[in-house]
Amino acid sequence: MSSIELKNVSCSYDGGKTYALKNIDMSMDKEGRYSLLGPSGCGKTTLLKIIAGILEYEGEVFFNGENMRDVPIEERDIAMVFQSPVVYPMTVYDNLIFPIRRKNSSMKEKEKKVQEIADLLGLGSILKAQAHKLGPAEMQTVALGRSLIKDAKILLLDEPLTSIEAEKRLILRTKIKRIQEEEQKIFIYVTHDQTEALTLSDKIAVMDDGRIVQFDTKERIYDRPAHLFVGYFMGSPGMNILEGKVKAGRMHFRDFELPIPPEYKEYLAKHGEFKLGMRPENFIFSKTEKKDFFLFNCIDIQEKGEGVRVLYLKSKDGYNELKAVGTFADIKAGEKVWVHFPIEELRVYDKKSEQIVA
């Protein structure tokens, strides 16, 4: 079993004046699929390079309990795939066999390994082609194969699909997912694309401004964001965020009010102000007035394709705005609708820290 542990890891590029990473604590305690997800400049690639042994850092990094402080990159049992495809000016076959040429095994065994990787990645028909003359998707597939053939316990992927066109990106993403399911390794995937993170990961570390805001299963990352940044960043569109106050044992939002969910009663009894988060797909709609439904005006509609639409809504007096995602075939822009907030889908956040309350 492989494991990676980071303890209080920080990194500065200017001698401590500013920090690209700040006090990172993170544990990947078994083989599996992990993503570092966040906007550009949040520290994802910096963290990946520290794990690889490319950058200097403060704190400690452990592989299987061993401190990596003085262990060079070539001794870390890792393989890495970069954002831009890196291949040698030789055939695909020669690119694939190159990392294992010096291994203490027979040529027949090496050729068998090349064929296995080629079959896995669909490269069998182009083994004689010059790798550096292929298209970006094929070159990146070769780079992935060259990393896999090393049989390293840890595979680091730094936004490997960014420069690849959408259709081929989907094909290569599918190949990577199949590899992840078949290979007993730690896969760490850096991306700014939430779809890739959700597709290729079991656990996701959402990063912002050099910190890990939440590291959790992809289900909890989406369903129960620990911080409003996570709620807003994950989703298309992201979580709705409303500012509220507690009045007479209920949550007030100026022109409508909601009951307090039982799990938040203790916190809201002590705090008069809060922020409420709710996913756009969790609302319930009615074209007619109903009990516990609130009047909103549909001010705009965006078509997302395949019948899915985004409704842009304003509350009856215009104090609150919402986005809702669904089919909503019978709702038109300019119409009035009544909206229900299922109590089990409400998430309450501290107004100042923006951390989830419970």
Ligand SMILES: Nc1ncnc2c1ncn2[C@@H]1O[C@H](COP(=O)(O)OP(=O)(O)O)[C@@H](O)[C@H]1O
Second form
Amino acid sequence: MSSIELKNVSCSYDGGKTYALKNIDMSMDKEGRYSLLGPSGCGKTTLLKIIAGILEYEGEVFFNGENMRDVPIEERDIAMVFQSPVVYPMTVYDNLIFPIRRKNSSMKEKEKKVQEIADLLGLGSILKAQAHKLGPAEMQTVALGRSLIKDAKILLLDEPLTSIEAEKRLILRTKIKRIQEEEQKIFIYVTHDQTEALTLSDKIAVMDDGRIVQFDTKERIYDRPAHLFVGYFMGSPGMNILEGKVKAGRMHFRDFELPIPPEYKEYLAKHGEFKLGMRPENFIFSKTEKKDFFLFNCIDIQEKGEGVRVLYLKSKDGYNELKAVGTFADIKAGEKVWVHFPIEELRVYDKKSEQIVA
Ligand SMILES: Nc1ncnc2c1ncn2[C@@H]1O[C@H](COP(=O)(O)OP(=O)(O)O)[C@@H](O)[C@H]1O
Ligand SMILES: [Mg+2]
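Just the form predicted on its own so far, so send over the form predicted together with this ligand.
Shown next: the complete complex, the earlier chain at its head.
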């Protein structure tokens, strides 16, 4: 059993004037696949470096219940892969064996370990090549191999695929996924790419401006974003956000209205204004007028690929705009459509804090 716990962790690079991380509480309570996801500058690398023990911080970090304040990186059972790959100017083979050169095992065992990692990562044919002369994708693979050979309990990966072209990125992503399946470790994967986070983790910490906005399973992050930032950041396109008012026990949006979902009744009895979030995948369409369907104009359509399209819709009198995702083979730009909002897909957020209210 391995665990990492952060308690009220903050970090400032300018002596407390501004904070790159603000009051982070986070618990990774067992081996598994985690990721830190958020826009550039939100604090992902800072958080990873604090876990690695290479940055000063306020608050506490615990591994398996032990306070890590004075434990250096060498004693943390951690391997880290940086965004720009670190390889030594020597052969791939020598790079791979380097982290275990002083290990108390026979040369034969070490060679076997190098061979295993090389096979796993597809480096077998370039073991004799000079690592620093390889292309970025191969160098990144070597860096990954060097971090794996250490056999540490915790593997920290900081945007390892960012500088690699799309096709090779996909291949490497698959390799990382395979390693995750084979190794019992805590994987913490840092990325600004939601597809990578969804592929390579079970739980995602969505970060914004030095805070963790939601740390949850990927299903809940998609289905029940705790904050509109998460709803909008995750998804392609992100969640629809509409401003609404409560009138006569219903949610009003100027040119259409919806019933209040039961779980939000209590909140909306006390708050007259709110924001509504709804995923673009969840609407139901009709080409003709129907009960509980509202008139929208389809103003534009974009192909997303593989037959999936994004519809850009404006409500009857133009007060509300929506995006919808689906195949919609029979809807054309310029047409009228009737849209239904399934009540179980509606999420209500506080107008000011933009936090989900129930
Ligand atoms: N060495 C540093 N000195 C000063 N400010 C830094 C340093 N590293 C990062 N920052 C600042 O801290 C914030 C978080 O940065 P970082 O953790 O690198 O974000 P991310 O990895 O999410 O892009 C940013 O505002 C960044 O400018
Ligand atoms: Mg970074």
